[in-house]
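Just one chain is shown here, as structure tokens, and it is the form predicted alone.
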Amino acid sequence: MSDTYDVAIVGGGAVGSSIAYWLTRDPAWRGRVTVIERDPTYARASSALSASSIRQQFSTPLNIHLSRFGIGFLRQVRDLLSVEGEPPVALGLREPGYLFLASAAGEDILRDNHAIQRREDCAVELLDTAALKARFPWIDTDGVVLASHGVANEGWFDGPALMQAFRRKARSQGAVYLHDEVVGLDRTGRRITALQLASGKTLTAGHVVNAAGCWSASVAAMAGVSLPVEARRRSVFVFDCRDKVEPMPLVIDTTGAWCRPEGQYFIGGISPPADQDPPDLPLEANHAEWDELVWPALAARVPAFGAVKVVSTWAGYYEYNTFDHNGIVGPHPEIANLLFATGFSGHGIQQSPAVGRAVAEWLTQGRYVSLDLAPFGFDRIAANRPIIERNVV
């Protein structure tokens, strides 16, 4: 078999499979795909890490329409990603909303935002302090002035079963995945003209896509491009409570701690102040952030958590993109051949369904026809024109 590709995607998982989902879906393409990773255990990959939740509570349009685009997809997962009759591992998609919470510094945020997602016609309503503890009585709402709820199309999934889907529909659809790590890109003038790999060989394809994740920093230095992607490690904790405290949506405290039910349990978890998180950290859930952060947190703030148990934790990379912590999306404007699809700052599981579909198209049509995700594309870093999401968590 020769080893010439039409598109070579650098990395497996689910925005990388998402994208060679819909190019071999496309019933005029005629090319060959082939996706290169190098774990397919997936053991460090952020997609099989995530918690996997979805929204549509953010500041950026772009990003509520990737979102949007998402939720419809998840529930259609059965139909769209069966192979030969052969539904995919059912993703437990559960949609019972997000729930910031914010203090008088943060009420003029919040209102902005919500403004936003009204004139996108998202599903959320803002609460008075009255109105939350009447919808959710086990909450405690010291410190709070506002909170604003998704009524409808947010919560969560089984993210690595999306990520094996993809992968399983792709490969059915003649994706063909290797098993290998690209160690060096040559390039000559425009263009990327060869993939070199661990393994020895050497690939040419018409396409290179760099969805490496938080690794895409380093694929991308192959071919001398600076990439403003980064590997943050994020720490999730599972826990126990024996009282029970329903409903419950996925609660962001006014401190930036997180929490929402995962079966019998809870998960939760903080991203670390800026001095305490740094890049490369071991991918080792780091227990102080529990018992200096998030628990004292979470405890006054559900005084049914002042008594919880740690069962379990894990850790996961965010592929932290420092300029503005949205995507970069498309083609570099100087390598004609060469794309990006990363960079997605804890975004990327929710929206490699919607990310998947629009690289496909401009690599298909040479534009964006769906969604036009321009906005996203890697020419605002050079421009210094960053797009700020205010609504990171």
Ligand SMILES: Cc1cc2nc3c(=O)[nH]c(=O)nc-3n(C[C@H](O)[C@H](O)[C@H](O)COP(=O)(O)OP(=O)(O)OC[C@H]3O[C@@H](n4cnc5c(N)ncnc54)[C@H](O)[C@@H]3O)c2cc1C
Given for the second form:
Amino acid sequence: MSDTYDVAIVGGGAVGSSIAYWLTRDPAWRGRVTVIERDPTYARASSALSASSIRQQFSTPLNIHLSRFGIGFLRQVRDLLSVEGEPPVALGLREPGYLFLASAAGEDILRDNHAIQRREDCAVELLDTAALKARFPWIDTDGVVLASHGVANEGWFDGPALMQAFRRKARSQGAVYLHDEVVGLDRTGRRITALQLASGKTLTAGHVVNAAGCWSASVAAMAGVSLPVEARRRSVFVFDCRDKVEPMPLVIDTTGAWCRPEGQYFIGGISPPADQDPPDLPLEANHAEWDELVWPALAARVPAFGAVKVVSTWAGYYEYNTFDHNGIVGPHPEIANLLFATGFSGHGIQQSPAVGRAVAEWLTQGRYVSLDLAPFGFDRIAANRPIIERNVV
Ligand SMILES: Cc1cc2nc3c(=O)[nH]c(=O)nc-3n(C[C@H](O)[C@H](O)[C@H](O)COP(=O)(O)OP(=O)(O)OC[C@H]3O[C@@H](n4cnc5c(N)ncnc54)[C@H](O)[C@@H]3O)c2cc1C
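Form predicted alone done, so how does the form predicted together with the named molecule look?
Below is the whole assembly, all chains and molecules, this chain first.
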């Protein structure tokens, strides 16, 4: 027997659940929505293992616009995602900004990015080393020639809580969450005609949305589609420092190592060098990264971090778009009823509110209304038209 839906979303993380929320929110739309999620504990989902930070400091205007909508949404979550007057778990949004540090080699790029951000009305300031030291006295400016500081609309929040709030609200509005796994997509010509589930059920759906995060390439392959998205492990180290280091924004060092406060502790990490970054590594933190890359860089940049203690670690996967490190959003050019919302490469949770809204608009109105995400469409891959984002963390 097969169940029929207007929209079937594969993956109920922040992105899939945001799409379900926006779809079911529209009182004029009477369609049936299901979200198929194979693991409702989200033990390996990126949305549950994210560093959940949000910034405006991108080099691509569309990424700036996506995240700008995101911060406005996060500020209103209590109202927007309440269910029958019950607010969701508080997101603990904090907005101390991001601080990008540039060496001489990175100075021109930082200035170019700054010019783009100012054109897009971002509240960012360039700091020379004297201004940097005056503003953040705990920093060692050795090797830094310029810094860019976001003075508004940047910070961090509880990402897993956002995902759960989207899910809870979407369910309250009628989205049906199925605890099951999509194991096959039946395709006839230009259409997906059915979804096969691990339980043996078959679903039919007017549209299928692939929001399966770092596993979205395997879902795409079920329809005979090659998708350049891989599961790339990122390790996060939680550490304790005896000294106060305040005020601290999210710091991106010249080496690529990053850190920020997290409650009474700090967290930090780094994207590993390309030759040590194969897909599908086990989900356990790589302690050698801390010893060899992260801690030496952070201790040099923040002398107080010379004496810290790692208190815990975790690892999660980026849904890493090997083509151009940006989201792949919208319909497949040949399979008319198959859409994508994946490949965000480290900035997906902050973009989940805007991406969900855009995909819902496309599904309900056949076009993007608030923000045109066509440039992030799948067709850019076949056309070999990458969108180069220079600020990938
Ligand atoms: C360490 C780390 C730090 C990060 N830091 C940031 C940050 O600071 N800011 C930011 O914006 N982003 C950050 N990200 C990225 C962000 O977390 C992700 O982009 C975002 O969570 C992706 O959400 P998603 O819903 O697409 O994927 P997920 O949350 O992974 O959800 C996908 C879901 O699909 C399900 N699924 C997969 N295949 C199937 C199937 N066949 N059938 C049914 N279900 C299926 C999975 O079980 C999973 O629950 C970080 C990620 C990591 C790992």
